[in-house]
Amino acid sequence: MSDSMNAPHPIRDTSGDQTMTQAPATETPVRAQVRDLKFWYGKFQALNGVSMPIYDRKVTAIIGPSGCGKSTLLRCFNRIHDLYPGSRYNGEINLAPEGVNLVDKGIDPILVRLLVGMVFQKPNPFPKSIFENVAAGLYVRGIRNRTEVEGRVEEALTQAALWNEVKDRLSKPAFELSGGQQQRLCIARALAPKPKLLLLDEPTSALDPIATAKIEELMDSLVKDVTILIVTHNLSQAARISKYTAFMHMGDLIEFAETEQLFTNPAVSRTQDYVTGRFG
């Protein structure tokens, strides 16, 4: 990995505050690098040149008020926007060390979605069995060997802390699971193809506190093996689970830093106002 990928990168805060710097140089390798990423829904520009690193096998949280662009940014990573007409990217999301620009027009979005798994705000299991839900991504990858599929399904369900709860009813419909179990099933489905990044878009907002705690414990376990990028409205959750935090407002990345620093000693006044509840 080049030194430039590990070095801090300047961010210009367009509010008029000082130029500030991203997370300090670290020995942790960068798993992805966002460079001057812009995005449009038709004529509306939703992202205004975002640049930030995503560090390997760490949890990075994206926070900000509603409509600030955080979910838009997250969904650029696996090209979900391609499903809707009129969307347009400019800039780069470079996956390292593979050297793949995820938003390059020449990259097949289906390949991108196998490299980058995603879990949405509300559990969205397929109308199939528990087993078939987890195996879905393997079939897309062309993995058909029954022994391999069964092993990967068990591994993914174990990673999602769900195997012991469902191992005796894998043929049952996924919709028979509780809400929290369905969300862990969706995490297992995203993990089965062994993605490089796991995207979580407010994954606990529809869950009760007990199910939320299980998902947070799960993230702490998963990050040993996979890099996690999470959007959350819950500032306490971001502080609990993430190593790095990005604060966004009106399509701009205002500040990126280690989570403890961003919450206790932010470099930008707008960040201070948001994390202390003065706006948002």
Contents of the next structure:
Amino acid sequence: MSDSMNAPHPIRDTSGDQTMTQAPATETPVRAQVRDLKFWYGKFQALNGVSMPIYDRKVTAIIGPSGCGKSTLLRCFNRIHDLYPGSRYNGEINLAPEGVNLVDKGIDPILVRLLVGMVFQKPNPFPKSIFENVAAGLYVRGIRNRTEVEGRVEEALTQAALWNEVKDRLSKPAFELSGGQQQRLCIARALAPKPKLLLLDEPTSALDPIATAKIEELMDSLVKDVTILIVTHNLSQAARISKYTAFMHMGDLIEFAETEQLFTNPAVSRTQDYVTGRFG
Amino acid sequence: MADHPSEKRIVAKAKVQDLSFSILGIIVLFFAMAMLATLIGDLLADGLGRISKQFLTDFPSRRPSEAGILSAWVGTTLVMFVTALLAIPLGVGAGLYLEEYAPRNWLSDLIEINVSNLAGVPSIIYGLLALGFFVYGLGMGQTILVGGMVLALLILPIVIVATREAVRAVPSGLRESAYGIGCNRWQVVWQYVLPSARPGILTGAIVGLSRAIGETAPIITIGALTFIAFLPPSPIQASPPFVNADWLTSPFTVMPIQMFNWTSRPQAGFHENAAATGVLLLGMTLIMNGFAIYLRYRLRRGLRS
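Switching from the form predicted alone: structure of the form predicted together with the partner chain?
Then the entire complex follows, led off by the chain already shown.
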């Protein structure tokens, strides 16, 4: 795989190009454009030049077998890789109207994380009250006005379909919630500051089917307001909730297309093999 | 039911193994506990009768029955106060810096090795360092401040190592989600990492202080007096500014030194006094450890339910 590091790379993945010419039938605005993104963990290249659009207020799913680089790609979007030494980016993730390249060395990772919200695989609420959990992102952004904070906490919890379950116990520790509620709390926490992008890294893999169904339902309503990028190892989940799907393998973006097309009539045979369960 | 002779034999063998190890464990535990119990029992038998209000409120004396440990326990308390005040902020700060801020390179590796090594340096070496540097080099004299400083140096590696371990044990998910909401490093460390690491840090700090409270060698080396018939000036006074730092520069003695002094006397009465001091010192250590357990329990409850 490291050979491809030195190989001349086309600006765009051919398969991505192909589908991107097909997609704009609906003329959906692009919220972010990934261009020839490469990423290294030390000497190991985990992404070999990924290019794909992230359409505004749509759910885009990234699928692929374990170790394909799907989480790595997602984590580039909020520069969480920067916490670990030896990580290196090359290429672009351009937020469309703002014109900010998220992986530019000159852009502070903290600025990126102020723009982009993320929810992790395991629900990880802070050891604080439910209210303080959702308000944490607001405090970081200097929003301290009590009325405003309370309003936005309620709004975010409502968006995350959690308000009715917790409105009477906002001051209780977040750990008293069930796993599914904790994950929705984490979604509310990410939503409260009104992020430009919401990143979800296998958000339901630690949850039972009922909690999973709730979160999937929630994404349907959320996408009216926010652009969602989700990594999932669950193919049927990707098929259920996303409008666009990217299939990755060994650090390459194999195919990017409308979900329906990718699952029913993929352009690349490897995609076909994966979505029909022949490998992965 | 069918018979499974070979499987039954395997089960029987496993049971014998478990049983024989349990018996061995109990025997070893019994010897260790018996030894400790004998030691404490002997100390209690000798010293318990001597502990009274008079013993706590009197200064040392030539007559064993009139001698007390007032200056020693006041000295110990004040020295420990200085030690805690110096060692905890310095140690926690150093540990946090090394874990969260310092880049991983040869210099931080070198510091790490040295900190671990410092934890193993004999305490008398610290005493010599303090005697040469604080007492004579800086001309600070044989004061409570110097006593607190040398004990702080002694337990600093313990506090640093405990802090680092506690910080390292903070789940990376907490750190990532704190960074994920846009926190900067300062906010992550102070609002998320430190509160989660606090039970471990406090335990380490109190284990360090429990060690310091019993240290004799470095205190003797810097020349703390063994016979003191006065108290340091009070840290609190009636007139503004209500606190004063004169006590820091006062000569002092501590309980282990008082004990050491009494055990080297020929009269049996003094030996009784030494045993009583030992009981009190043991009690103070137990109270500190108990407090550490209590704090850990309280703080952990706040973190996870």
